[in-house]
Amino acid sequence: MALERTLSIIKPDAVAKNVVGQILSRFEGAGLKIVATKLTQLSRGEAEKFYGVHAARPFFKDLVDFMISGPVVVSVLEGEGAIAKNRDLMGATDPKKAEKGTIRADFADSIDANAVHGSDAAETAAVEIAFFFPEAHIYSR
């Protein structure tokens, strides 16, 4: 497997539950390195731009409203096969369908308030990482 980077967002519902540390420790426990991270509050404009690919979908407004409802923790994860590994750790988008022991099964409340976001492909990861972090703020170890 290749060394990859992926973006992770711990969403407002999980931040409000105070489970950020538990989620970050799962990444590290799976061999992913946190090479950039920050706590931030997205503006409406930032959330609309970040999720712009979904702008025509009926859930777009609710998604944006949710993502600006509280702070989020945005991180860049690095490791062998980081994208697939992170997606496995997250579990299915719908926490009712997520495997036991995944982040969404353990911490998400619904398909809408599903605790985390993760990049779905290398191309997406590159764009998403650049959205939040200039290269100078990412520290490979």
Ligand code: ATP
The other form holds:
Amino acid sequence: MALERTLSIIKPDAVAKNVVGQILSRFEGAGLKIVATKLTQLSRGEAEKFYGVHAARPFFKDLVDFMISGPVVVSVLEGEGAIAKNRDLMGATDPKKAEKGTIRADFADSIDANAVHGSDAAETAAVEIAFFFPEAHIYSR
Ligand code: ATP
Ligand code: MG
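Could you output the structure for the form predicted in complex with the named molecule, given that the previous block was the form predicted on its own?
Full assembly next; the chain just shown is listed first.
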């Protein structure tokens, strides 16, 4: 496995539930390091650009409306196999299908309000990280 970086977003539903610490703790517990993090609220333009790959999907407007509905916590996680490790910790997109003990099984209410985002491949991780953090603001260690 290679040392990787991945982008995590704790979505507005999970921030509103006050479970940011519990979610970040799962990343750390799995051996991932938080090498950048911030609380921010996305503009409509930013959310549309970030999820641009889904622009043609029927759920796009709901997805964007949801992502801008409140503050989010955006982090860069670093570690061996960080991309797949984070996806494993997250669980399936639809929390009803997410494995027991995953973040989405434990904290998400629906396929729209599903608590977390995680990059799905090395290429998307690089683009998503650069979208939120300049290299100088990432503290690898
Ligand atoms: P994310 O990209 O947020 O980490 P994901 O990679 O598990 O989630 P994607 O297929 O990339 O899932 O979908 C992006 C987001 O769009 C999902 O998190 C979910 O909120 C929403 N979404 C995906 N599929 C559907 C659907 N069939 N109906 C409603 N919303 C959906
Ligand atoms: Mg995705």
